[in-house]
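Okay, so here's just one chain, in structure tokens, the form predicted alone.
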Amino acid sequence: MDDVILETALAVPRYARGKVRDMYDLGEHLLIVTTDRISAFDVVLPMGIPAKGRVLNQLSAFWFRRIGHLIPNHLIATDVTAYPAELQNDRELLAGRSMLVHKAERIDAECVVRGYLAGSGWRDYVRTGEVCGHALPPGLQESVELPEPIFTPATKAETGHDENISRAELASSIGTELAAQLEAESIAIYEFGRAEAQKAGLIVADTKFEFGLYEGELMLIDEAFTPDSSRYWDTDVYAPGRPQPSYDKEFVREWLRQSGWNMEPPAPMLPDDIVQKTSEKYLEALHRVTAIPQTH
């Protein structure tokens, strides 16, 4: 089992620190290092999940290469030998959990696409008959496939909780044309990824993307179709009308819901068995997804 990496310190300037990723400034480019930190309910937990960072990094790299024909993305290289000389002393740390990327100007929005009625979308539907302003037919079951994928943006919070916003609010904050482009690109990427995942017997129930502007053009950044950003289900056990087993941190969320925690920092320590099960789910997702045959 991998050593758990919660913090990194490299011989180059720190650019930013996210909930999971540490970013370093290389001038024209950035280095993104994916740690084993885990967040739930937008709070970073005090322990890590073994192998998680490598899984997220390798899955994002897989999907960035797979969807490059749809939209440019920020990936330049994952081979540590191609990194600048000042990073070579950290080759062992960086191998498998880092990527060299273009430095795009991030658009402050989470671009969520939902193809199935699950999670907070299901809870909204039960309460209001809508999901983030999208009116849906009455009588739908939990986990059912939606008539068509819906775009449900959210704020991008550095700390605290992301919040769902309407498409009109997104357009007001970033402009109507850019908001429409984000929606169209997000749905197109989701539909492609969902079709590809089906080849491995997986359902992508929902996902989120982040975008930036690079040399005036829209670019996909951050991560793509990872268990942190996407809800993966197994087609063999999928059945509407109930929650579905998923390849993500659902073990963590469920334990936290039952722990009595108030969902505000600090988060409690997780039991060893929950950590182990979560690590195994991430690794299984990596193995399932990267076995998808190359057809493009």
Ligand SMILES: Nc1ncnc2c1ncn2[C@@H]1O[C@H](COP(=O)(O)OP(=O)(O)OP(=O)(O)O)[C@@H](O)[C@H]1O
Contents of the next structure:
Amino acid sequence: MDDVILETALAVPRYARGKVRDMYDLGEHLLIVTTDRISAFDVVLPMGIPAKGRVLNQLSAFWFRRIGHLIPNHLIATDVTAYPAELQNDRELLAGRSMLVHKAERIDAECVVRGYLAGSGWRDYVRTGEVCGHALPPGLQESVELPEPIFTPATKAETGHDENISRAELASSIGTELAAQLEAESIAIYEFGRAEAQKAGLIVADTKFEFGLYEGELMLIDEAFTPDSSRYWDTDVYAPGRPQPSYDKEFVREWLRQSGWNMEPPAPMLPDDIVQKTSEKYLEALHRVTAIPQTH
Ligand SMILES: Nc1ncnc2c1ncn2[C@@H]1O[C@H](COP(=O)(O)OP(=O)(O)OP(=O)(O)O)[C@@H](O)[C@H]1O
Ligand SMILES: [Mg+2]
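For comparison with the form predicted alone, please write out the form predicted in complex with the ligand.
What follows is the entire complex, opening with the chain shown before.
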């Protein structure tokens, strides 16, 4: 089993440190290093999940390559030998868990697309009959497939929880034209990814994209269809009317909920069997997705 990487310190300037990824500034480019950190309920846990960083990085790379015909994205290289000389001493650490990308001017919006009614979308629907301003038919069950995918943006909160906003609110914060463009692109990418995943018996219930501007053009950045950004369900066990098991932090969230933790940092350590089962789930997601044959 690989080492669990929680922190990195490379010989290049740091650009940002997210909950999961460490970003380094290479001038025109960024280096994204995906660690094995895991967050739940917006708090980073004290231990890592073996293989998680590699799985997320490899899934993103797979999807960025697969959706390149739809919209330009930030991926430049994942082959460490193509990285700048200052990084060559860290080749072993970086192999499989990093990517070189274009530095974009981030648009501060979480571009969420939902094809199924789950998570905060389900909770909003139960409370209001709507999800981010989309009125939905009454009487829908949890986890049902929606008549068509809906765009349900959220703010990118500097700290704390991202908040769902209406499309009108997004339009007033970034401009009507850009908001409409983000919506159309997000739905197109989601629909393509969802159809691809279906070939592997997976449902992409919902997903989140981030976009940036690069040389004046819209570019897909961040991550693509990872279990951290998307709800993957197994077609074989899917049944509406209840929450679905998903390829991500389900075991972690469940364990934390029953642990009595108050959801404020610091989070408790997870038991080894939960860590192990979670690691296996991430690896299974990678194997299933990367087995999708290429047909276009
Ligand atoms: N090509 C890019 N250019 C500029 N910024 C990027 C690019 N790709 C990703 N980012 C930003 O880098 C950060 C990646 O870190 P990570 O996703 O681990 O952070 P996070 O804790 O989720 O924080 P955030 O809420 O900001 O996403 C994000 O803030 C993301 O918006
Ligand atoms: Mg993020």
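Note that the rigid core is defined as the largest set of C-alphas that superpose within 1.5 Å between two forms. All values derive from a computational prediction rather than experimental measurement. Residue numbers count along the first chain shown, from 1.
- prompt: Keeping the rigid core fixed, what distance in angstrom separates the two C-alpha positions of Gly260 between these two forms?
  reply: So the C-alpha of Gly260 has moved 2.3 Å between these two forms.
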